[in-house]
Every structure is written in structure tokens, then in C-alpha cells.
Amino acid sequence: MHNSHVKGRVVRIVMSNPPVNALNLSARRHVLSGIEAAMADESVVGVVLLGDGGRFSGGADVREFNKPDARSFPSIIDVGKAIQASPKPVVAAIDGVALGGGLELAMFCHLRVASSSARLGLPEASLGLLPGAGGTQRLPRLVGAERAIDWMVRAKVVGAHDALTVGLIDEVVSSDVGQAAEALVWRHLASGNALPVAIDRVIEVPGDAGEFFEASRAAVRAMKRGPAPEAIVDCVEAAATMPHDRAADVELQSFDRLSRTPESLALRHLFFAERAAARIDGLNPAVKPLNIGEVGVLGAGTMGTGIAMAFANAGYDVWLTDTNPQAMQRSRAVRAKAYESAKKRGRMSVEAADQASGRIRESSTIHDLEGCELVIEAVVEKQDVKEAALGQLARLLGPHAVIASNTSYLNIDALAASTGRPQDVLGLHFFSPAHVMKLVEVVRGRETSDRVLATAMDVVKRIGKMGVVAGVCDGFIGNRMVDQYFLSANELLMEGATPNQVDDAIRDFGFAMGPFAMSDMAGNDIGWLSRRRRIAADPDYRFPAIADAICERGWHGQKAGKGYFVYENGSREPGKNAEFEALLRDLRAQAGIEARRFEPAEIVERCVFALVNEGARILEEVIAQRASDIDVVYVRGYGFPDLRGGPMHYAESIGLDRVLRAIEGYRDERGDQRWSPAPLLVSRAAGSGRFDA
């Protein structure tokens, strides 16, 4: 509605850069060259800016990150104080995503209206960085000095109707969220009040503002995710106790700072790794996924129902077969249990929790999964009772169905042989718990056609997950790599090392679990099973004897109340297990090894240089695309901490030449093949130094 006494128009500036509108430079130049222009034109009365595709921006381009064009004026702050200068109002419309510097360029806009399903926040921190146009200054101005600290270093993204609630918008709209912020552009005229800027207003401090800052500095350190959030608290106490000048020289300088840390340049790392695993090589481009409809789950055991769970929460109809009623019954009530505790906590609102346990639908028969467009076989891990099972699914399933095994080890491309059909068939490894596991390893067999490969990792990305492309080989890429790493952590253990002393190192190093209370956790007969299948098909594969020996005593970890550690009253805290260390010291007399004392630095190198050069091999036996899937497999599927970026990552930022040094040093040491570098490591530390070209 127009104010009769005020004559002009609201003119529009659209942020257009798909898919996300980032701000890189072009688009910086286009806004600021729009606010000039109405600024210019004594017709034009006020401003709403916007976002194209119904999204507002996603934020800087990361990909100008320490680069030119991310210092080429305009800046993100050059356009925003342009806009906070302006005499007429500029009004945010925010749809879709307002983003890092999306939302920081939003509060420079004098007001924001936002639609009911936008999304908001500033998380900068998730990429080791601290919101750098302002961020720091003006969100503690609008929603206080506590709220903005948490939301800043949690990377917290919130909806439109709670930043209504705090302050930082305006409005909430269902209606068009463009002609919403040109109404309140008149509406704000015919009130004739003073263009409210955010800048200009209190920060509000809870309490003692020293003690508080102090108490804040205290919560982020313990949060141990690098110098970003200790940062951030730092600019929000500048802002709060500092002019305005010097406390955004205080958020720039920290932005810079921060921009060339380790843990950044690894998060950031990760960032452009987990867009990049998408990208399949050797694919056909014109072929298109097919759009899955119902899906089977063969199998009702642990994995069985984490993955039917996993596609429920996503929508999609799901048949949990299982001959055996035990097995059916079990899962029954650990499906309920889990939806339970996920209304309880929040994570699911009661009618989702309810919709998607409704979605599974229980049968006791094969022929059920008839109608199914994607089964996935999770069976017991053995490949007689695999190949069978997939036998009568491809006897069973129409012409165009997608076969998946849910393997950790067996070989895809015998499991897809006997089904007649290998074309269709393919391995889908996923992480327990499957309904809360991120990654997802998609096997693609030799006879694995595009059309199948393409639609696994489109339904894997529709519910949620991370797909990876793996060759075949035993263990894919994780499971290969942890049997290394798992051989040396076992290892030092004969050779000295305690338990304690181990996991201990592992998790100063950033890992959330260390390798033995992992093997207790996920059940030491697993690893055994693995390592009886590996030396009956080949007799000169070794292990540590003390791996074998404790699964022999039935010691099989949390389960069993007794593995490496020791788990009193059915407790899930490892206890020093006394019987573990006197079988320990019987095998190393039996060897004839004498026990020598570890450094935690050299504890951590043999498990992470292991790790690295059997990932040299699975990347010159083109078993993983790229180093940097490597990264996100281990990242994502097995703790390996994100502040380092994955083992690849890390291999290249300390120095190839020194793996490789060590690695030759151990070989010698110990006149053990096992540790002879790969000869992908040897010509990447002589040449690039790096694994990707």
C-alpha cells in the first residue's frame, strides 16, 4: 500500500549467482552498482533486495577464500555500509537460505522480512572461520550478547519464525516475500520514524560482562574445535566494550587469522571433498537416476532395520522382511525405542516419528519385495548365505529393479555373478547405526551399469547420507584401511604398549574414540570373522596373536562385559581388564618380545601413517576416485577428526617426504613388507606433493 504524501517507487535488486546467490565478486558489484543507482535517482524512494530461485544467499563464495577477487572491492562490508548509509529504506527479502555472509549483508539492510520456511544463521565455524562482514558485530546487537555467541560457534541455522521470536527479522510472511518487504518499505515512510541500524544499537550482556566473557571463553575451549569459536567470543566482547571502528578491525584481523590455520584449511577442505564425491568418473552424463518408489529390506537384523528406518525418515515406503519372528520382534522394539528417544529429544516432532515407523511395513516372506524398485540385501555376512539371498531376489524383482548388498567386506562383483543379472547389482555399505550413520560406501561392480550406479547415489542423497563411490576390493576403502590401522594399534600393544596408552593417544589426537574401546564397541569377533575368511584364502596373512586370542576367550567387547577393556555391571565405560594385560605379557614372552615404553607421538604416527599408505595403494588401484573421498570416508564413517581433514589431507599438509620417511624407517626398523611404501607415496613426495592432481 503506497502513503499518498510520499511520490516514487520501491525499486528491486536481485541477487542472481545459482545455485546459492553466493557473494562472489561479480555479484558484490551488482548490488552495490544498484543501491549507487537508486540512491541516484530521486524518483526511486526505497530498496528491497532479494535473492533469484527462491533463495536469498548462501553466503561468501568459499571458493574465493585467500584468493584476489575475495579482496577486490566491493567487499561484502563495502556494499553493506553502502546500504546502511542510504537515506531510504532497504528492506531484506529473504526466502529460501540467508546464509554466512547472506545474513550478515541482511543486517545491514535497515529492515528484513522473511517467508515462513527461510532459513537463517552464520556458520562460519563449521569451516574454522568466524563470520567476517560483520557477523561478529551486528547479530549479538539484534538477538544479545549469549544467543548470538551459541548460535555463532554451534553453526546453529535457525527457521524465520524463530529469528521473528529474538529480534534478528522483521516479519514472517507465507505470502510473496518481494511484495511483503515493498510494503513494509511504505509502511516504514508513512511512519516518518528514523531508519532503525543495527550497529547503532545496545549489546546486551547477561550479568557482569568481564565474568561473562571469561565464562564463555571457558565453554568454547572445552568444546576442543579448534580457535574459530575462542575467536568469536573475542569479537562479540569487542564489539560489546570496543568503538565501532576498532572492534570490526578486530573481527577482519581474526577473519584473516583464522583463514590460514590448519583446522580451516582442513574443515574448508572437507567443504569442496564432500561436493566433489558426488562427481562420478566415467559416468555416461546423459543418463538419468531412476525414480525409486517402494523399497525392500532383506533382513531385520541390526543393519536391516537401521537402513529401513533411514529411507522411512525419508518418506519413502519400505518392506522389513525376515523369515525368522525373533529377529522381526527384535527389531519391532528397537524401531520403537529409537522413535521414542527421537521425540523425546526433539529430533523428530511426534507425527514425523509416528509417519515414518508407519512407512515400514513387516512380512515374513521374499515374495513381498516383488513390487520393489530397490531391495537391499543386510543378511549375515557370509557369501554362500549372500549369494543365495540375491539369487532370489533377481529370480524375483522386474527388469528394472536396483540390487544392493549391505556388505562390509565380500566381493560385489562374485555376489552380482550369481545373480545372473550383474548389471543390476551393486554394494550399498552402510555405517551402524544406518539411520543415523552419514556415510554410505556405494560398491560399483565391474558389470555395475551407469543407470544403477546413478540412481544409488541419487536415493542415498535423498535420504540424507553421503555416498562414496568404492571399487571392489576386501573392505572397499574404510573397511581396508581400518584393518591397517587396527594391525598397528595391535601391534604396538605387543610390542609394549597398554591398551590406555593407545586410545589415550589416538583421542589427544582428535579421534572421539580410540581403536580398542571402537573394537569393544563394535564387537571384537567381527574383526576375527574378517581375519579367518583373509587367511583361509590366503595362508601368509598375519595379525597380531593378540587380536585372535581374546576373541578365542569369547572376549568380544561391551557385549560380552570383557574385550580390551573391561565393562563392569553392563556399563559401556572401559575399565583396565587385568586378565587382558597377563594374557598380553604371555604372548609377548611366548614371541620373545621384550616390552619397550611408547611416546604418544609415535603411537599416533604408526596408526595415521598406516592409514595413509594403504590409502596410497586404494588410490593407485583406483578402488577410491580421489584422495579426498578417502577423506570423507574416514571422516565421516570413522571418526577420523574433521579439524585434521581426513588422513590424505592431513599426510599432505604435515609433508608427504616425512610420511614417507617414517613409513621407509619402520620398514627397516622392522624388515617388515607390510610398511613398504606405496609407490603412489614415493612419487607424490618426490613430485607434487600432493595425492589429487
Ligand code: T1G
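Residue numbers count along the first chain shown, from 1. C-alpha atoms forming the largest set that superposes within 1.5 Å between two forms make up the rigid core. The structure presented is a predicted model; accordingly, all values stated were derived computationally and were not measured. First, how it differs from the form predicted in complex with the named molecule.
Core-superposed comparison between these two forms: the Cα of residue 571 travels 2 Å or more.
Relative to the superposed core, residue 191 undergoes a Cα shift smaller than 2 Å between these two forms.
Core-aligned CA deviation for residue 580 between these two forms: 2 Å or greater.
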Contents of the next structure:
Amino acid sequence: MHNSHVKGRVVRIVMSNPPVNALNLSARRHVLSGIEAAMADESVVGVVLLGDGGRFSGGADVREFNKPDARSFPSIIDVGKAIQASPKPVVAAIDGVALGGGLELAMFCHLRVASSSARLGLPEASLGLLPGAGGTQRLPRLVGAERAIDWMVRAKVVGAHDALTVGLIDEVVSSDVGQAAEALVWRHLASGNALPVAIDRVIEVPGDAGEFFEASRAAVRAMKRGPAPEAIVDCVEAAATMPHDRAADVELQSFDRLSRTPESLALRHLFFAERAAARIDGLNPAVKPLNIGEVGVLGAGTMGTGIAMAFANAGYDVWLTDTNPQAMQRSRAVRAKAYESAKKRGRMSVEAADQASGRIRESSTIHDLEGCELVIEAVVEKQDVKEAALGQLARLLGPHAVIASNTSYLNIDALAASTGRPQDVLGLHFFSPAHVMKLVEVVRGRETSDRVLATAMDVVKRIGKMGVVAGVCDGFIGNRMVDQYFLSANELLMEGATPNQVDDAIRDFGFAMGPFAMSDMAGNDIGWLSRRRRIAADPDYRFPAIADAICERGWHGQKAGKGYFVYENGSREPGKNAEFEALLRDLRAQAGIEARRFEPAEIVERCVFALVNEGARILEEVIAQRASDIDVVYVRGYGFPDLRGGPMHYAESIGLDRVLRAIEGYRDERGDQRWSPAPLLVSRAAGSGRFDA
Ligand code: T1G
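Now show me the form predicted in complex with the named molecule; what you just gave was the form predicted alone.
Let us now look at the entire complex, which starts with that chain.
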């Protein structure tokens, strides 16, 4: 009900552009014409702005930025200004999400109501952008400069209650947010108060403005997240120190500049690449994923324990089975520690952690898995042991169950053949720690049915991970590429580079760790084992001598206190291994190699272009569905810098012809067929310059 003395009606404008009400041109025109109609209609006393489908808006339509006429009118700002200028109250009714341009539009509204489950934020920095529709001007006025900068540079998304506490919104309801917004229109009309306009508010800046913004700039520079964070600070400083029109122009120019940076192009590429990875090309649309109830994990080692937690954390009941009581005891301790830590660090509420932990039921017999619709074997990485385990599961499980192997390189077709029901078998290659790492390579066997593949991709998404379909080959996508990466890195050592030079160059390129610190951390013996397996399978397989030589000396890395680097007194900080240099000199002499100096750029090219060339081969062999999938694997699973978009995107961004010429140069220089360019790289470099075109 509302106050009887005000006569008239409240109209609703509903943004409808499924699935997230992205503010594309037609959505913006719809809101603008709705506002104009409401202003022209004397019977209308107020407006409620809502999003269809339980979501307010996921923001500007990111696909529009890549179009030549990117600035299509009306812009979000044009629509917002019409709302802001309205003499009649316009209230945003926020359900689901109000992100980016969606929240910016809501901040042009006079008042904002959100449902208690709504989430709000300006995450543009995660796309290498900044809020370009007034967000850098209005958010600081509503929540203060310090909090606004922190939220925007970290692309923070907050809940409705936090938003209410800091003044971003005016009300939180657990009832119908549209009705609550209408009621707020009437309450405002009855109050006789002036319409609140965010842009008229003064920005709270802590202490001396000059010092605050300088300190903020220094802090965001240290984030090393490209130019967007610093541009955000500049825009907030403009909002606090300039007339609004000039400050708004600073924001507009900054947005346009950022939208053309390689960092933003890379992050926007990954945004769509991660979503494209979920699609299975050629899948019969009639094929629907099975609904998975109980999940079984066979083997309570490190991987099995992590996988069990990943499913339990997502709400699945899990049987974790291991015949070895000591292994189960270790698993129990690992889980207890992990959940304790999650509670302490606030990553999980006490209730959520205890519930998740309680969903994992321990068992010492495979027969407890009989009722499971999905079982993942995570037993020791040996073909015969895995074949026996999968064969037992095949005989035990129901006809619709999905049988998955967590193998990191074994042949899924061979494993599947041992089950007698290969259509139900595939690989789910989790990355350690499995309850943390987002990436899962979903390895499709020759006989894997569409239903089983679709079910696996669906369940991987349901546990909050990113599934990428991989074909069957040694190492699937990621490990096959990382093998070439390490080969190139070791080759550089044999030719004259030092571990520090290589790691420093690769870290400056943007990787968190260089290849040798990474190898020392993971254990150099892992690669050693893998190379021995490769050589047994392929006598022509070659690898630079230094890599095995250090393992033969027991220099297995951090765990041995020595590897490519030394680790004094259990430290994790890599130090110079003086013995290493002597060993390298001997090996170069034996190989007749004259050591030479390497510039960082060549070190990066040798390592990164090896990834690109192998990625092109993986594409040719249809081991990956698309080049962008390879980028997702290598960024999310192997630490390739996201600001570079992944190896394939990076190669396209610098020019495939440049990559091809360099690779041909390496081949000619050393006469090594390993550097023969992949035919797909040759054809794309001569043609479209794009792998997926
Ligand atoms: N633009 C275009 N398409 C979008 C989109 C967007 N903003 N958001 C989602 N999609 C597509 C997505 O590609 C997928 O497409 C489908 O919608 C479902 O997405 C001027 C410049 C809203 C939390 O950064 O965080 O506003 O694969 O699988 O898991 O200042 O989408 O089906 O073809 O992610 O339910 C700022 C981005 C934009 C939010 C929903 N906004 N989106 O998650 O679905 S820039 C964002 C999300 C901006 C202004 C600036 C999530 C979501 P397809 P989905 P979801």
C-alpha cells in the first residue's frame, strides 16, 4: 500500500537479454525509451528498473567492444543520464547480479533495492578494463574513495548486505525485490525529500588527497596486473579533484585506451575461451548429461583425497575407498588439515567445511562403490594396476555409471579396452591440489560415448571447475606441451644460458615461476621417470643431457635440497648451485657445444614458441577442439600469464609469421627436426594469421 495523497502509478522497465541481460544496444534502447515514455506520461509517478530471469544485469555486452563501431549509441551513460535527470524517482530492483555496466546503470538510479542473495560489483579490471559508464565517478561517492579503489582494482564482487552496510544500496529484502522497489518509490514520494543523485555527493578521501592517490598508485603498480588498476586510481583522483564533466571525460578516454591494450584483449579472449571450452563440438543436441548422485573415488592418495574433497565441497556424497589403512589414515589427516585451514582463512564457513568433510565416507572395499553413478580411479600411475582397477569397476558398477581414470598420461583407449565397456570410460585429469586447481582435462577415448562425455563435462562444471576436452595422446594437452617447454629450457642451458637467466627471463615475461624453479619444486625425478618411459616407447626420443645428469646425482630439487638450484637448510628460495655450472661445462664439452650468451627475449621465444608449435600439432591431431582451449589449459593449469592470453593467443597477437620465421631459424641453426614447424602453423601464418579462424 502507499500514501493516498499521491495519485498515479509506478511503471516497471524490464531489461531482457538472456542469459545475463548484458546491456547490448537493444537493451539500452529499451531502457531509454521506457524512461522517456515514463517522463512523458503524467499518470506515472515513479519507475522501477528490473532485469528479467532473476538477474539485474551482467554488465555491458563485452562482445560489442570487439566490433569496429564499438561505441554504439545510446551508451550506458546516455541511458544513465536520462534516468538521473528524471524528476520522478527511478529505483533499481537488483536480483541475481548487478555487475559492471549493470551496477553502473543502477548507480544512476536514485535508489537501489537488492535481494539478499544478490551480488554486486565492478569487475571490469578482470577484463583489463575499468568501469567506463560512470562507475569510477559514482562508486567512490557512494562508498568512499579507498573502498571504491580496492573493489575496482581487485574486481571484487560483494553480497547485498555488505553493499547495504557501505551505502551502495538503500535496502535489502528477502521478498520480491520488484515489489520492494515499488514500495520504496511510494515511500520516497510520501517523504517529500529531494531525489538523491549519486554524482552530487562528495567523495570521502582519507587524509591528504595527493598522498592518498600517490600511495594508491604505488600499491596498484605493485599488483603487476597491467595498466587498468592505475588507470582506475587516476579516474577516482579525477573524480575527487576535477569538475564532474572533465573527470567523466578522463574516465571515457581511459576506458577507450584500455580497451585497445594487449592485456585487455588477452583477458577478454580468455573470458570467452573459458566459456567456449565447455562446449563439445559436434555433440548431438539430443544428448543430455546424466544426473550424477553418488560419486566414488578409488585410491586415497594425494590425488584421490583432493578429488574427493572437490566433489564433497560441491555438495556430492563421496565414497573414498582404499584397501590400505595407512593411506586412508594419511588421507584423513590431509582432509582434516585442509578443512581446518579453509575455516581459519574464511574460505569456507565452519558449517560448510564440516558438512563437506562429512560427505566423504571412507571405505576399504571397492564394493561400497557399487551404487555410484561416477567413479574416478586415482590408484598408482601404472598401466596394469589401473587396468585391473578399471576392470573391477566395470564389473561392479551399474549400466549407466561413468568410469573415469585420473591418469596424467596413460593411454585412455588401452585402459578403456580392459573394461569391456569402453563407451563408459574416459579420463578426468585433475591437477594437484585437486580441490583447489580449476582445470580438469576431460580425456575422450575413441569409444567414449557422447552421453558419458557430456555427463563428465557437466559434472566438472557443477564442481566449479573448468573442463577442457582432450584427445588421447601422451600427455594429452598440457603435459604434452610442458614437455616441449622444459626441453627448450634445458636446451638453452646446454647452449650457454644459466638457470637464473632462463628463470628470470620467463618470470619477466609474466610466469609466476621459471621452468627450473618449477621443476625443482615439483621434483626433477618426475620428468626423469617420464623421459625414461618415453624413451622405452620411442628410442628416437631425445632430451638435453643435463636434465638426466642432475637426477643421476640425486639432485631431485627442493625435496633433495639441490636441483637446478640449491635450497639451503630447507629453504624454498633457489640459490646458485656451483656444482651445477661445472657439470654443465663438462656436458657442453662432451657435446662439443661452444657456450654463448642469450638475451632474455630469445630465451622467452625458445620456450614459448616451443609451446605454440606443439599446440599447433595438438590442434592438427584434434587432440584439442580449438586453439582457445589450449590457451585455457595452459593459463589455468600451467601458469602461462593471463595478461598474455595463453600461448596460442599470444602467438597470434605478435604475428604467426614472426613465430614461424623464428622456429624455422631454430631448425636451420641446429638441424633439429624437433624444430620443424607444424604444418598448421605454416598454413595459418601464410593465411588468416589465426589458429581458430
Ligand atoms: N557480455 C557478453 N556476454 C556475456 C557477459 C557480458 N558481460 N557476461 C556473460 N556473458 C555470456 C557468456 O559469454 C556466456 O555465453 C553466457 O553469457 C553465460 O555466461 C561499460 C565495460 C554474469 C556472473 O565482467 O561474470 O560492463 O558461452 O557462463 O556462470 O563499465 O557471466 O553461453 O555463449 O558466465 O551464470 C562487466 C561477466 C562487463 C561480468 C553469470 N561484467 N559475466 O555467470 O554464466 S564490462 C562482467 C560474468 C562492463 C562497463 C564495462 C558471468 C555472470 P555463452 P556464464 P554464469
